[in-house]
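Let's start with one chain on its own, the form predicted on its own, as structure tokens.
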Amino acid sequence: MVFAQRVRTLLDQMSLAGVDTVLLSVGADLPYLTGYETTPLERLTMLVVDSAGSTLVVPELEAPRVAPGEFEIVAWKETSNPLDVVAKMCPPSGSIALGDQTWSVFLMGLLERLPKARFRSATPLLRPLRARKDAAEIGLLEAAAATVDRVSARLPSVRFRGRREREVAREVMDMMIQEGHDEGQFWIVASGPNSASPHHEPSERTIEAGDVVVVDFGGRQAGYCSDTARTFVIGEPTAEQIRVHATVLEAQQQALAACRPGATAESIDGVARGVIEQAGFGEYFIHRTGHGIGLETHEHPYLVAGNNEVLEPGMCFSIEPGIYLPGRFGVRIEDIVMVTESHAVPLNNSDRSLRVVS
């Protein structure tokens, strides 16, 4: 099974790093290794991985939700303390790698029970595994991208003018479900001056003629995520709006062309940023160029200055440059791309032009 192979690869990483035990609770690392995604609760669920194999420590009332896998299940009762159960599985003075999203209350409990153990982050062990997607994962990401592309294709037929951002955002979310997503995770509809705020939350603002509207949305489908953004204008665009959009599109396309095995994450950010700086908008590109995607919307690798991580085949990430003119308008174009053996190809393929909508 794929999960057993992933655990074996993790064990190889652990051996190289001198780690005795890996402990994973909430977060994407757990389903990546087991296929089981826990609900964040005050009741501890934790996967224990060591040379003897994998054991999932789970609340007794949650155990029926766990599909059988190549791991042992230890169900703890309401009257027992799961931290005692986990601590007994760990070497008292060993090296233990803990998932980054483990609740602090559980970490503090483990520190009390294992005062001689050496704790570290499990991310350096899991990051290279999760960053390189296998064929099945890429297929799921392609399907998720195709779903939001179908939504993007429907957006020009949506009425924007005279409606509140929240109304349009709700319609975008509904379309994601209609087109095949299991859930929508976010839906940004940012109009007029609000489009200059990259993470604007849809508001009661009424969309007006002349507004630039950034629509950024994504969700999950069969466990894997989507993320895309397109920019629209209500009525005929101004020369400035056309120029800003063209600059962002050029930055995105040049960054895509620069993606290949051996290139660094920061070099791709540099290509996109260089195009925008040359056009005179450098100070208005205020976020990184992209982020990895998979079981989580944001994961490694991150395309940002200072990250010299080398791109490899199978890596999937966004390329999403933007220009944000405070108090006026902003533009963002976002696609998920996949690195192949020689270059990168976009998984999103909807119209990237500055489309006029009503």
Given for the second form:
Protein chains: 2
Amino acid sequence: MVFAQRVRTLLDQMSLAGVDTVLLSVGADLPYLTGYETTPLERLTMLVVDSAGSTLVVPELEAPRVAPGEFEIVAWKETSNPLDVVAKMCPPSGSIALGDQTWSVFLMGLLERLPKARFRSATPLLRPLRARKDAAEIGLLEAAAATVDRVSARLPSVRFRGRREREVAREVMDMMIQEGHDEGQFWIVASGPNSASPHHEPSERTIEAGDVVVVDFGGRQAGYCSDTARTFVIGEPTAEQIRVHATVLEAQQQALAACRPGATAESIDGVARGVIEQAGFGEYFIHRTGHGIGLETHEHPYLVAGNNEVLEPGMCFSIEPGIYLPGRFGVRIEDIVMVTESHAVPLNNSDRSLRVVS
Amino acid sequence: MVFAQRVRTLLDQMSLAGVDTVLLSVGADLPYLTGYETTPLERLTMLVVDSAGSTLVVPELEAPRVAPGEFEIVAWKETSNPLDVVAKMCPPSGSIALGDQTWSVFLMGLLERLPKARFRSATPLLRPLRARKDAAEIGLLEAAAATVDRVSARLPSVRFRGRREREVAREVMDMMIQEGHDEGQFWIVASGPNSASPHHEPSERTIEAGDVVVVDFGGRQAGYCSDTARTFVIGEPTAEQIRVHATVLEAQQQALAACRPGATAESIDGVARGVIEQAGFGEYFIHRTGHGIGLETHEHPYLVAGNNEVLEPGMCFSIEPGIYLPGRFGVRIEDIVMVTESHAVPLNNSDRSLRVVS
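May I ask for the structure of the form predicted in complex with another copy of the chain now, the form predicted on its own having been displayed?
After this comes the whole thing, all chains and molecules, with the earlier chain placed first.
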């Protein structure tokens, strides 16, 4: 049973790190260890893991939706305080590791109830488990990547010119569902000067001839995430647009080629950044080169200067350099890649060229 | 300017409570005060409010999407730590109030950097502002409620019998968009025994003759949320189904009638619960009677035993009693209501009866 095995590995990590209890609430650690997922709302759901076993503390009204697993279920009533329940299960002066995304109001409540306990982040314990995907997880990430690739393949036949970003974005979202995603999570359509804003929110701007358009989208399928970006141009590209796009593509491909077990995460960022700096665009590449992906769109490892984490087989992450010329245009090309025993392979394989669309 | 006025009111609250600095990250407090909204990801976005003014600390790559407002913008680079930036703006041994939904990993980082500061929840400062909606907010909540009412009106013509919950749920989601929502947020379709699970996740179960079906759905429109629930039956209802439904409707209507400025939140819960207990179903009403709504689907005030918060004109919340008979069926009826100067009026007005569908 995959969940029981994961909990056993976590317990080994806890024992090595001297952690008595792990508390997991909002975020993907909980579904990773139990298969149970809930909506992050004000009613506390928390998995308590210690050497005695795992206990899922849930609101009474959500208890009926928990499928039985290898954990005990403790349901709390609407008129009780779930933090009292959790605090009683913790060692009063022990070492407690907490999931990063747990709401701070819950941490404050625990600090109050357990003033002698030492709290730390649970991420260092879970990161080594979650970052290396097993065969089943890789299969799910491949399937999710194939879905967005089918959307990418349809993009050249979408009408861009004369339509608002928001309309095109809605079409991208619909295509993700049509092609097999359970949900779309983001659908950036950034045109003209907006393409120079990496996390642009699709707007009422009408797409015009001559625009560069960055389309960056992803969603979830069977719990696992997709994320890909391609850049288009409305009508014939200028020499500068071609040169910027070629630089980004070169950076992206060289970064991919540099991936191998043993390389550091920051070295891959360095390769992509080096290509872009060399071409004179260094100051316009204003974000890291990539992020891990799995149950969450963004998770470890992060490909960023300062992260000397070492790549290992089974790690999956994005490689997505970009160049953003403020007020003018931007280009980004993004694939999810998987580290193998010897190098890395892209899970996204749709056409990466600067395609002309109408 | 509405945002400037809200910040001024917050500063008054801070001064009364002896709070030096307010820090707001994930959650609706930040958009409420600035109009700026971002995705809750690992890159920290944080609004710092103190008597000197407001500063929005944002990832450099998201700075281009921030519309200018009455706050300063400080963009942090990918290779720097935003907590260093925020900590420098805080009084080292002052009183700091933090948004409840801020990730605990950020609170831990702040505790490390500001060991002498006193941290508390920002909710008591913001709750009085956010709970009383102004005229513009009420207009937006009315519009959102009207959208889901149009969906409710279409539900009797949806085919239920012989289809999977998940297919019907998808149709509900699509209708929310068609009728005017920017996004659907949840779409519970809980049939037969599943209707006894209040937060049931739509499943592969095929809906059959004789099933009770709870449909509970909501989404967002221009930033404000909707939330409504109606209960249907496939074919003629049994006497017991009719009785349970009538009890829930009576509880819901009596709770509405009890709303007025000055009544406590828990007293409204008590009215609904009293009706259901009287009818002998007390142990099967396993959740609170309602929750506030606005920028978030669930916010203050909560209608629950133990909450003696007093209702005020402009407060908007759900009234949604239910009865859940495990393994058999459940019924829930939910409207958003608004407290006026003298009583309360429902914003949802679609047919509340136990409608027979096919």
